[in-house]
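The chain below stands alone and is given in structure tokens; this is the form predicted alone.
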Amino acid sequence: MANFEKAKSLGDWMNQRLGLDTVMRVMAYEYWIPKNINFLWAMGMILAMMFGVMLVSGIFLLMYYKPDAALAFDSVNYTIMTEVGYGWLWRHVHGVAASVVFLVIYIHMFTGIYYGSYKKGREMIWITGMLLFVTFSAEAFSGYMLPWGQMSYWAGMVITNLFSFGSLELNGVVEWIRGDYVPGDAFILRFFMLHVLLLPLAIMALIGLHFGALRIPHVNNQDGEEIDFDEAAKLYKEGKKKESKVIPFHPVFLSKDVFVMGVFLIFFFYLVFYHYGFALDPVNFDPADGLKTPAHIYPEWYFLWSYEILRPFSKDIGLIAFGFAQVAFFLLPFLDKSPNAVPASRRGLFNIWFWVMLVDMIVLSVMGKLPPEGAWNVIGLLSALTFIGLWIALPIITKLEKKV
């Protein structure tokens, strides 16, 4: 009891001076939500999630890593995965995450494409959401280095060389970005930097400024439904919960929240003792090597679509073709003309346009796992140009829709 007292008196202390009772009634007790939406609403929280097994497991495997283009390769392949006490799993962990984050990643975007979740008033959290996205994809790369493997060294070489802007032959840029005219000490340092501290702080950041921004506008439904949000938690408050269109964020939503992960961690889990090579390239499994080229060079499966996008085309065009690609998903709000935000399928052209976009992203994704020739480099250049259309003719269609 005394010690109950003591807890109490500590609370109200820290209530006192922090307010936490007023920040859990802004953001978890009254902070409101529909009740028609489904589980693919619960992938903003997955994401936090991963991110934090991987913020553990990464401190985990930062005890034995050596930042050394002499020591990297055996710090991983041979002092965590063989000496170290279950260094393989946080190895496993580690890597599976950081793959699995991408498609629950690409499964939030689709589905905010999909539901309208960036239109009226919500044009800060798609925004704010490209901006994590292009962060996890930094901190992705910048990790994909540290193994320093065979693929470690030549996808570096591969993407610092973007930097030169093509025909611009900026190779001064190139250099100063890795320190030496080749990947080398000073290369796996810096990256090993960002990816530890820099990137992850920036995704942290990123991460409270979408979830201010998501505060204010309130979360979209499946139905697209226009809800007067203080209306229906005043129903709720007094009582009358079948009548209301929304439930709190805290305990209702999150408690759905909270069983969608756990199915999500059984799907991860499976994946971490039972298929973990998808994760691991087995190109990166021999010491990096710089007068030995990989017979193909490519990235992860959740870059292949804008590497396939800049393969194509010759350098220059290829270069605007692949920034092109970068920027379409940022304009989004600004580009979608149409007065409505209900779902694809109640969109007419844009249902169409979005089907088209989903299977072409799908098709440059496996046409960039393989080798550019004959066939494939047909099939890659026509899903690149496809891709440049869909996106010059959004405004165009959506512009075209009359209001549901």
Second form
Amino acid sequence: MANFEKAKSLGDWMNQRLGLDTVMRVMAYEYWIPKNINFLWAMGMILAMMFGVMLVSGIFLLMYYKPDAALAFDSVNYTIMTEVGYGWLWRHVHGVAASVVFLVIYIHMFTGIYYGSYKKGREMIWITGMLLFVTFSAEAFSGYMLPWGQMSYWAGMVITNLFSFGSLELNGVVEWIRGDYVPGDAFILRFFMLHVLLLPLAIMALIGLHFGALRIPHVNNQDGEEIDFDEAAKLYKEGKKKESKVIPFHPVFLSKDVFVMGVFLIFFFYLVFYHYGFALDPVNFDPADGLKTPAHIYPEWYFLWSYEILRPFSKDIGLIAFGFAQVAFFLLPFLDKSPNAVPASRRGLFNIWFWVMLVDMIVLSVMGKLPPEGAWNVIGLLSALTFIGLWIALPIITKLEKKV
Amino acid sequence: MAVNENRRDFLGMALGGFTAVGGIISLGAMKASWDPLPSVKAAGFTTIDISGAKAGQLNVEKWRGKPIFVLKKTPDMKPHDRDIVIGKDRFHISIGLCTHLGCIPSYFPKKSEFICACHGGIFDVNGEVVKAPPPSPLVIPPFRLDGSKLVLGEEGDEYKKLKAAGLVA
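Just the form predicted alone so far, so send over the form predicted together with its partner chain.
Shown next: the complete complex, the earlier chain at its head.
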């Protein structure tokens, strides 16, 4: 048996049994973060916090929600919204958070792309991050089914139909996913299970992995400078905090994060209390009706760009383009052949690539919301082709890039 | 010690193999749990009476939760191989879901076209594609003729003929 001494305090008692000092030293007090970063490096902690916000608001919604085709709509729009004390608050917080989380995810992603934070040992951070993007997308979609309004039903119909894989006509697979010929009771219950159990479990595991994947390569910095963390840490511990290029994760870096989180929360609660409407589509306040498609259906804003890649093409080509768009970002660390892990502004052609990609995704998102008619079709098609072209061009232009 | 290690390898492989087989079998159970329930499948037959239909006017029936288009063709609409003929009347009958991703196209009697608002697909009164993205015509559901009644979900002779000719989808 290990040797335990009489504890001097509660903290000491815990520490002897759990080794908390070591954990805190490795993950906090001596987890060195470069000084040369900006507010964009706080997005990760904002996302972690928002996951907590979704979890808490979700727990309260879960206590009144009924996953049943006949009862779901009223349990949300009548019971939760009008009867449950502050039920409206949980719903608005949950809905607005779901939307805003994607805004922060996109900022987080494009920050990583701009500063080259997916290279030189940081590939696993990028890949686990993309896995989180996919699981968050599935979480958002499954949650969108639950109020069982018109948009829930028809989004469920259209998205599950993707799994017939075009001309392969795998209608059996679609019916298997739905547990019925059309979305119904079985469909709601299984998406309810995914939304409240399986996907959140996967997200929590992936957040742990994502955070852990960052520990060894360390956080990148604004100049892509390769910091000697041992030397910088030594300076810091000697008290030469000014000369050292790093600060400890806790309490110094976190205090900066908390400031950005505070600013973000002002914006967030402003939306929750005064502008929640953007996250709750008016069409979804009509109960699901399998015999009536809404005049114009479109996904939530954060899926519009990939939806618009599907839309301008014929079915099979559209599906292939859509599939391509879903996996392309995963491959970024391997398609970028340049040895430079520095900001895009110093990378010549890649800088142009970055901004064209950003603008193209915004154009795709706008086109995805507009009805598929006339000039919008042409612009949509051109921006979808641009998106695919950019990914094909990436290995070539990064190969040509000179080492800086 | 080599002998012991072989023994350990064997135990490891036996345990791993046994677990893998059990895992694969349980995947079958999980797959089956997601299949449509027998009660759902049993409810998949619907009888509709189409004798009262007015020419040129679209009726929408419901079968397996899906909308079914029933359009009695007017004399000036050209006959088509996909028509279902009852006496002198010609009908277009199809599942009213766009073959692209499953939205319900709306019928515009003046243009004699079904137009899907979701992704802009257009079908004519025979369910044939006029404008992509839909890759194939509107699907004719399995049916059996019973006088002027239509039993949806059952494959009757007329349906089998259309199917053999490759005209149902």
